[in-house]
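A lone chain, given as structure tokens: the form predicted on its own.
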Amino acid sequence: MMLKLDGVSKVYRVGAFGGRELKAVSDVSFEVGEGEVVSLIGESGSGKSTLGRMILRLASISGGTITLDGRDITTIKDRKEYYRQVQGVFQDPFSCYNPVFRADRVFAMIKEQYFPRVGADEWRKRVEGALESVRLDPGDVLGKYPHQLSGGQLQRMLIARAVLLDIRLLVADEIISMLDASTRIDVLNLLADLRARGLGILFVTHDLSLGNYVSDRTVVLRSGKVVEMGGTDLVFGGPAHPYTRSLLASVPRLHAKWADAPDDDAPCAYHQAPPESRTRPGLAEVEDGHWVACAGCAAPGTEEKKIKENA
């Protein structure tokens, strides 16, 4: 297993003089393997981007561990070594470029930091090859300023940067939410090509249809906690948690009119599962490779206990 999160939590100090704690992420565990796309799905504020930032070492970890090939990433002192293997691409491509420099300066920085001994001609060939691999014409983008390029072109240039580094893991945080529909499918197909080459991808999104399209496994977050995870076909084909079912019910359908989401009176899958299936903290395995958390119901026997106490 390439990347593994084990009981990861993130706590922020908030309020006057940091007197209160805000738990943004709580006890999250999952893995991303080589050549695998894992979708991290949830509404805004669910902790998706916080997890991505911790994986990229842009935010500290309050609890638990994140390991790369079994090595705790916080013990990797040389960040250059880590970023040689792990990179991120974010929602707003324009914010990743300095407007006073040409957009291809991102490649010059890569050469300075990682390939200082590569000659100018050889480097130019590598850059052109990386751009062509993400379906960009070098003549159309090299030498231009960020405002002269579209969001899709800038986004693909950032992915080309990752191709140049030959990284092993890409954290793709809402990378297509600002792109138009025609460009979105190009970027998604590009990610599929990179995955075929062995790149592991954590695809952070609030869009279930995109997660279903691109991922092998899905992790559903709610309020910083995992409520369901498993193979994408299992999670989407037989959602076991009410939150997942409500998210799926809210996805617009091409041949259906707008309607209210149906009431969900299904029994709690977590408490329906046998106790021996609860081998992960707060999760029960309802079928092979398909995990779900409690739906927020009272545990069996709780109501009876309350009645006796109030008698």
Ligand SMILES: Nc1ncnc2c1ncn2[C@@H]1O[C@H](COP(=O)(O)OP(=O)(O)OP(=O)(O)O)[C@@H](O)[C@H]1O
Contents of the next structure:
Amino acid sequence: MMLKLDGVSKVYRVGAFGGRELKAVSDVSFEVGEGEVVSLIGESGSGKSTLGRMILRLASISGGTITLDGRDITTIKDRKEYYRQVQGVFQDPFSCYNPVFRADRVFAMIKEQYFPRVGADEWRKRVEGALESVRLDPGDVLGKYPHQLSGGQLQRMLIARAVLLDIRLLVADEIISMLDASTRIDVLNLLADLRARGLGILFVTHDLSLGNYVSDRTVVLRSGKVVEMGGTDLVFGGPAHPYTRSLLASVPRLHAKWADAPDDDAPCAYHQAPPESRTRPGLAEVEDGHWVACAGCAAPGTEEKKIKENA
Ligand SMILES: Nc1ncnc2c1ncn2[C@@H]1O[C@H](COP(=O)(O)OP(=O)(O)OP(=O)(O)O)[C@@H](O)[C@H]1O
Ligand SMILES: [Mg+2]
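Output block for the form predicted in complex with this ligand, input the form predicted on its own:
Everything in the complex follows now, all chains and molecules, and the chain you saw is the first one.
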């Protein structure tokens, strides 16, 4: 397994004097393998970007560990070495470019940092190859300023930059939200191409249908906790947590089966499952490769535990 999150938590100090703690991410564990797309789904504020930022070492990790090929990422002292393998692309592509400079400066910068000895001709070839791999016409985009390019083009140039570095894991945080429908499909298909080349992708989104379209596995996050995760077919085909069911119910056209109001009286899948299926902290494996958290039910013993947890 390439990237592994093990009991990862994030606590922010908030309030005027930093006197209050906000647990943005609690005890999250999942993996992203080579050539695998994992979507991280949840509502606004559920902790998706915080997780992405911890993976990208842009935010410190309050608890648990993140490993890349078994190595704790915080112990990789050479950040350059890490960023050659792991890169992020974010929602707003404009914010990643300096409007004063031509957009292809993002390529010049990685040449300086990572490939100082590559000759100019060879480098140009590589850049053109990377642009073509994200379906951009080099002649059309090179030499232009950010305002002369569309959001989708800028977004794809950032992905091309990741391709040039030949990274292994891409954290894509809401990269589709700003794009129009036809560009969306382009970028999604591009991600599929990259996956076929062995790239692992963590696809962060609040849009379930996008997650369903691109991912092999799905992790559903609510208030910083994993409520359900597993093969995308399993999670979408048979959601076991009422929260996932209600999310799916709000996307009626794509999930006709779940268009009816979710059955909130359904028994809690976690507590229905035998104790030996509780193979991960707080999660029960309800079928092979499909985990679910307690629905917040009143199963015997849980009330007491909740009181303790809240204390
Ligand atoms: N730097 C920060 N300092 C304090 N609190 C933060 C910080 N960054 C995020 N938070 C809080 O952590 C929680 C999770 O935020 P996060 O940005 O991870 O959510 P998200 O799932 O990405 O949401 P969205 O879909 O809106 O992007 C929120 O309550 C947010 O206010
Ligand atoms: Mg976010």
